[in-house]
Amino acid sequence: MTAALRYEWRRLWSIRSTYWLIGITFGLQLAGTLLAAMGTSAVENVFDAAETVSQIITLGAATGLSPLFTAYIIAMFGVFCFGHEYRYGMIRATLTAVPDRRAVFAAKALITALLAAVMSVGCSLIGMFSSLLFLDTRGALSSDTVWYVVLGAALFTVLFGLCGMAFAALVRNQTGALAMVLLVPLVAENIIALILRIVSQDGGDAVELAKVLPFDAGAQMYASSFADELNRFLGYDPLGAVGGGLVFTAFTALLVAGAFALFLTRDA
């Protein structure tokens, strides 16, 4: 296992896409949060300081009205950990150097989870820095509200990254896995949720199924109090942070388990 971890760590830092993705993620987060903090400074007294900081560090995703942008970029690391191997045929070299497939898969999962967690927390810290520059954040940065969002966003991003890794291992195609990472949460889930809401207008309970759509349920882990109030106003009662987190964790576990089983039985 140690050899597999060393191999995967060295492989990660030997490809240019790693540095590009890190730079793009942090660069866009810095630019986005600076603009958000500047725009919010004019109306900062309208909202609670902790709520404002939460919205800035997630670029509005904590409202539930937009996706967690950085999670989608970070999820690409999960896709590339298998995607690059299959795209360039390097999976054969990897399995020759480390013949234990269980160790190879576990190393990729651990490195993906670690990198996703570190980058997510780093993005949150960048958002806090931007908030400090333009807003009166006294007491906000140490509030439970802000750190609840930071923790929830990190957990969501880790699970999202593992989903990206599993997609790539399942389809063994980098482009296909990238498409799935973008289309499943942003398009497929929204279409399914819309259909379920239309069906439920006739008195059915189909809308309840929308609560367990995995990526939407997982987003409740970093939803702020404003998102809860907005959902109540709209008449929508999603799963809470714990329930949504469990649904997304279960979905990710099934996806990863399926990818692991196929990785063990397929040829290289």
Contents of the next structure:
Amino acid sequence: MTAALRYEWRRLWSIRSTYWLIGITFGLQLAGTLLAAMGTSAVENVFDAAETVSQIITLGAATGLSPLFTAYIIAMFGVFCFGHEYRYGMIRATLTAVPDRRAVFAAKALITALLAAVMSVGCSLIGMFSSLLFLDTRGALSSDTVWYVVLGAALFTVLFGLCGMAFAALVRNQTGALAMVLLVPLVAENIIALILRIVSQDGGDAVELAKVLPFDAGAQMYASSFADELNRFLGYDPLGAVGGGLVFTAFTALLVAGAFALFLTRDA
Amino acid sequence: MAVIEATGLGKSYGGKAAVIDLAFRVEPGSVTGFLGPNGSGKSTTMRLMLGLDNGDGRTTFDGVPFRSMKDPMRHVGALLEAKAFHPTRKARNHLRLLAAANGIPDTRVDEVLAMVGLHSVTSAKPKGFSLGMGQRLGIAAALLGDPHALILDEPANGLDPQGITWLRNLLKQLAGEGRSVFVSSHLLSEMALLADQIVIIGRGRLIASGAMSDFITSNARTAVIVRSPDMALLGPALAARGADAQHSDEGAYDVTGIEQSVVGDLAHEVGARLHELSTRRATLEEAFLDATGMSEEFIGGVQQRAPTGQGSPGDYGQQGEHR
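Any chance you could show the form predicted together with its partner chain after that form predicted alone?
So here's everything in the complex, that chain up top.
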């Protein structure tokens, strides 16, 4: 296992995409959170400090109205860890250097998860820094509300990164996996949710199924109190942070398990 | 030093057998050429040997399967395809990556890059490499762990004549150091110069294996050439020894099934004059073509076109019959 970890670690840091993905993620997070904090500072006496910091560090995703932008970029690390292997024919070189496929897969999953967690927390810290520059939010930084959002966003990003890795291992095509990372949560789930709502218009309860759409459910992990109020106003009762987190974790586990099983049995 | 032993190798794709119950042995201190027509299963066999493809059978290196090895690149070096690297990962970093997994020091990376002649492009991105440079990088990767055994799939592809000569000398030197070298190639003339032993397959089955010299000598095209005005005396004597004499176009006889020296002794015994007594050895190509005659997977065909220039483009190109 240590051989596979050494290999994967060096693989990660010996390609340019690692550096530009980190740069893009942190750069856009810094620019976005600075703009958000600056914009909020123009509004007088209207904010709950903890709620505001939560919205800034997630660039509004904690409202439940927009996706967690940084998670989509970070998930590309997951896609690339298998995508590059198949796109450039490296998989055979990898498996002649480390023939233990279980170790290769585990090392990729571990490093993807670790990197996603560190990057997500890094993004949250950037958001806190931006809010401090323009807003009096120092007190909010010690509130549970903010740190639950930080933790939830990190967990969501880790699981999302593992989904990206599993998509790439399943389809063995980098472009296809990138498309799935974007299309499944942003398009497919919304279409399914819309269909369920239409079906339920005449009093059915099919709309309840929308609660277990995995990426939507997972987003509850970093939803703020504003999102709860908004959902109540709209008459929607999602699973909540724990329930949604469990649904998304189960979905990710199934996806990763399927990818693992196929990786062990397929020809390289 | 590693003895490579493959037994019962088998692989099917969609119900079609690509490799069937293949067994052979590669001895240390030799270069073993792996020959077969296109689509005969050579690359599949090599992937099976390294556990990259799932199939039947077992391959061991001094009794140990590749997948069970710790630091496998220290025992077995492999080149399976050209240009199997990330286009923007520098050549040196590509090798450092492989070295990291096998406990190989980075100093060895520079050694093998110098060995394959890529010392001037260690910091270059391989996306600009020619096929030959890509092959050299792949060979460097195979040599990285200073392994006892080498498995190389078409390593001469893309190399220029100087590169091919370099590769031949390198592989002979490595075999001379007691390593087992198993190498496939389509270049039969090159293989004739390189290999001591051969394994020939056709349609996934073993056709021949053993010493290269025995394979060529046993081919029907190897014959003793006899030119004599006294064939009336010599012919029956040859027949009595079980030899077969066929009249050739140039007034000589091609005699098979008997050594040249024995023919000379017989001629002396029966008082036959000899104007020519020599041995024509089959080339590896002739022997290979005879051995694999009905084992080609893909057969090309070209129709004759009228020299009047009135034929249509469709007159060519009946290639690719699939049997």
